[in-house]
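Only one chain is included here, represented as C-alpha cells and corresponding to the form predicted on its own.
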Amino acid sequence: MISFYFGRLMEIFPFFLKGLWMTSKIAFISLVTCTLIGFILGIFRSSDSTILKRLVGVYVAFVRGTPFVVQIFIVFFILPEWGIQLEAFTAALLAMAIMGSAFICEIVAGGINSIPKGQWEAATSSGLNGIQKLRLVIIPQAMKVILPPLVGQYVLLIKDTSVVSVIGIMELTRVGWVTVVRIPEGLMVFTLVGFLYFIISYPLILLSNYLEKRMAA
C-alpha cells in the first residue's frame, strides 16, 4: 500500500515542484522587500526623534503582537472593505512585507544602537552629515551586530510563508493539503513538504552559523 502511495507521489511530484517554485518567488520578493523597509524602519528606530521612535515602536509592537495569520486576513479580507482589492499573491507580499519589517527593524536598530557614541561624535566632528555618518561610519560597524540574526530571521520568514496558503496560495504547504485529499498518507506527503522548506532553508541556516562563528572569533 505504502509502495502504491509513492508512487502517485511521484506522479504529481511536479505539482510539488510549482509549489516550492510559488514558494521560493515569495519567499524572495519578502526578504528583499523586509529588508530595505526593516532597514529604514531601523534607522528610524535608532534616531533621535521621539516621534520616529514612537511611531515606530507602536508599527512594531503591534506586529510582533498579533498572529501573522491575523494579519493575513486583515490584508485580504478587511482592505477590501476599505476599498483596496487585492489579488491573494500580492494581499500574501505585503503581509509577509509588513511582518518581515518588524522583526528586522529591531534587529537593525539593535545594531545601530550597539555602536559606542564615540563613533558619532568622531563622525560629527569629520563635518559628515546624517546620512553620510550612517552609510559611512555606524552601519558598516552594525552590520557585525545585525548579519547574524538577519540570516536567521530570513529562514523564521521562508517558513512562514506557508501561512499564506490560508488565502488560496498554491505555495507548498497549499499543495501539501491538497495531496493528502487525494492521497491518504499525511506522513509521506508532509513529509516531502518539509523536506522542500528544508531545501530552501537550509543554505541560510548554514549562512548564519557561518556569520555568528565568524562574528565570535
Partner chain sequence: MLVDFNFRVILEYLPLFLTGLRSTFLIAVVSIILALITGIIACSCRISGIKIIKYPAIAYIEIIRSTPLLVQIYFLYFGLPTLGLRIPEIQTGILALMLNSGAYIAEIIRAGINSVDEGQIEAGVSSGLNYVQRMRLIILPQALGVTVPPLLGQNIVLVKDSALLSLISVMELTRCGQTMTSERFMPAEAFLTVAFFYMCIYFCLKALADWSQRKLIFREAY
The other form holds:
Amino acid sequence: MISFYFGRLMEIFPFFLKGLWMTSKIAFISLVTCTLIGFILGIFRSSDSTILKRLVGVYVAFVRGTPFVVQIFIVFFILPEWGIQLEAFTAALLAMAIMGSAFICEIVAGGINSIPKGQWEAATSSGLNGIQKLRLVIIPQAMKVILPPLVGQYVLLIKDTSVVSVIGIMELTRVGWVTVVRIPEGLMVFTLVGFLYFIISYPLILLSNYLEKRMAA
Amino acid sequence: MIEFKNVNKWFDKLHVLNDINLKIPKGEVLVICGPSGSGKSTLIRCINRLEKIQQGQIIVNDIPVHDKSTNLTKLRAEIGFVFQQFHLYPHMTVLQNVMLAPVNVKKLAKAKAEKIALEKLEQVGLTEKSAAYPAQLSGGQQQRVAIARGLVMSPEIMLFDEPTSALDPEMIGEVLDVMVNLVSEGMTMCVVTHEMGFAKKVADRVLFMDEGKIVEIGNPTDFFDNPQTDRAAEFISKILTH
Amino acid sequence: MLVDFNFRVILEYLPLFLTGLRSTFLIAVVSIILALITGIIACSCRISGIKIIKYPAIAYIEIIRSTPLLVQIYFLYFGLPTLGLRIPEIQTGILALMLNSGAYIAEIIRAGINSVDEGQIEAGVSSGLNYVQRMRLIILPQALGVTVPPLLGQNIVLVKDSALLSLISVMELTRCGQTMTSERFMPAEAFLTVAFFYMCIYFCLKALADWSQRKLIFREAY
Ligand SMILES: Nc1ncnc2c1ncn2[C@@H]1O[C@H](COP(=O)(O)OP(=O)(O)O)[C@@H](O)[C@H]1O
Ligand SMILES: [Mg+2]
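Output the form predicted in complex with the partner chain next; the form predicted on its own has already been displayed.
Now the full complex is given, and it begins with the chain already shown.
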C-alpha cells in the first residue's frame, strides 16, 4: 500500500521540483524587491520628516495588522475591479513586495535608530550630505543590528510564499494540494512538501542564529 | 571671523540662548565656561548649524550660517568640530576616519587624501595608529584622532566642546598639548572647557555663561583673579576646589 | 474606485462578519492557551539536560520553524484522515495553530530565561536568598519582562495566522469575506471589511503589547 503510493509519488517527483523552482523564483524576486523597498522605506521611517514618517507608519500598520492571505485577495481581486489587470504571478509578487517591505522597513528603521546621535553629528560636522551620512557612516554600523533579524525575516518571507498558492500559482504548496487530490496520502505528500521547504529555509535559520551570536559578540 | 547678532534660541519653553552678541576675530582663542546646562554646547553647536536658531544672525567669514541659501558643505569645511565623546566612526580605521571628508566632500583622490590625513595624524602624534580601529585606542588617543579628523579639511576655525571632560586625568595633558600647538599656528578656536591652566596659558578671552546669557567676557587674568559678578566668582571658586 | 463602494451590502452581511469575528476570536483564544502550554512543555524539554526529551523537542521546534504554517495545516487536514482520525476542520485548524505557535513560544521563553544575567543570580546568592526566593524575586520578574512583550506579539501573529484556516473551510473572518465574494462578487467590500476587523483586533493587541513593553522591561541602570 505505502510502497504503491510511494512509487507513484516518485513518478511525479519532477512535478514537485517544478513547484520548488517556482517557489524559489517567487522567493528570490520577492526578497530582492522587499529588501530594496524596505531599506528605502526604513530610511524614510527613521527620518526627521514627520509626514514621511507618518505615511510609512500607516502603511506598515496596515500590513502588520492584516493577514497576508487577505492582502493577496485584496491585490488579486480588487485591483482588477479598479481597472488594474494583473496576472496571478504578478499579483503574487506585488503582494509579497507590499507585505515584505513593510516588515523589512521596521527592521531597517530600528537599526538606524539604534545608532547614537553623536555619529550623525560627527558626520554632519564633516560636511557629509544626507545620503553620504547614511551610506558611509550610519548604515554600515546599523547593519550589525539589521542583519540577524533581516535573515530571520527572509525565512518568514520564503515560508509566506506558500500562501500565494491560493490564487492558483503552481508553487510547492499548490503542487502538494493538487497531488493530494490524486494520491490520497496526505502525510506522505505534505511531508515531502515540508521537507523541500526545510531544505531552503533551515540553512537560513542557522545563518540567522549564527549572525545573532556573532553580532552580539 | 565669527559674529553673533542678537541670537535667541529656545528648546520648547527653555530659553537656552538669550540675546547673544559676540564677535570672535580671526586668530582669537576664546574659552567658554559656565555651569552645566548654561548653554555652552548649544552656543558653539549653532556656529556650524548642528542646532538651529530662532532669532538673530550668526555670520562666519561673511557667510550667514542660518540662511536657507547657505552652502552648508562649504561652511562646515571651514569649521572643525571636536566632541566631548569623540564620536569616531567605530567601523572605520583611524586613517579612514580622517580620510572620510576629503574623499567624499572635497572629492580628492584617495592617494591625495591619504597623504593629507597622514599629515594630520602626524600633527597629533598618532601616525603609527593609522591602521587601528577606534576601539583599540585609549580615550586620549581617540580624542586626538577626532582632532585630526576636524583638521583634515584645513578649517579656519576649530570648535571644541569639553574635549577633555570624558578623559581619565592622565590623558588630559596629551590632548591639551595638541590644542596648544594649534594655538601657536594661529588657528581661530572656541573651546568649551573648565581647564583653567589651558585658559590662562593660551586664551585671548574667557567667556562666562549662565542661564543662556553671556555674564562676563574678558581676558583670562582679569576673569580668574578679579571676576566682576558674584556668579562668576562662585563658579571659579567651585572649579578651583574641584 | 471607492465611489461606488457599497455600504448597504456590508450592512446586510454584518451579522455574518460578526459571527466570523467571534469565531476568529475564539479560535485565537483557545489556540493561544494551548500553544502556551505546548510552548512551556517544549521549552522545558529543550533546556533540560535529558537527551531523549531534549532532541525530540529541538526537532519539533526546528521543523515547525522551517516549514510554512499552510503546509502544516494541509499536513494535518489531509494527513489525519489517512491515519483514520476524522476531526472537524476547526479542530484540525486549532491543532495546527497550537503546534505552530507552541514552537515559537518555546523559543521566546527560552530567550527570556537566558536573558537573566549571571550576575543577578550571584547578587541574589550574596544577599542570602534561597533558590525559591531567587526565582520568585529576581529571576522570574526579569525573565517575565523579556518574555511577555514578544508573547503578546506572538498573539498578534496567531490571530493573523488563523486566517489561513479559511482555506480548510473554517468559517472565520476571512472565510466570511470569501463567502460574500462568491455570493455577491463584491471583493472590494468583502475584503476591505475583513481587513478593517483585523485592524481593530491588531490595534487592541498592539496597544497591550506596547503597554507591557513599557511596564515590564527592566534595564540595568548605567
Ligand atoms: N536637544 C535638546 N532638546 C531639549 N533641550 C535641550 C537639548 N539640548 C540641550 N537642551 C537643554 O538646554 C540647556 C543647555 O544645554 P547645553 O547647551 O548642552 O548646556 P551646557 O553645554 O552648558 O552644559 C540644558 O538645560 C539642556 O537640558
Ligand atoms: Mg555641554
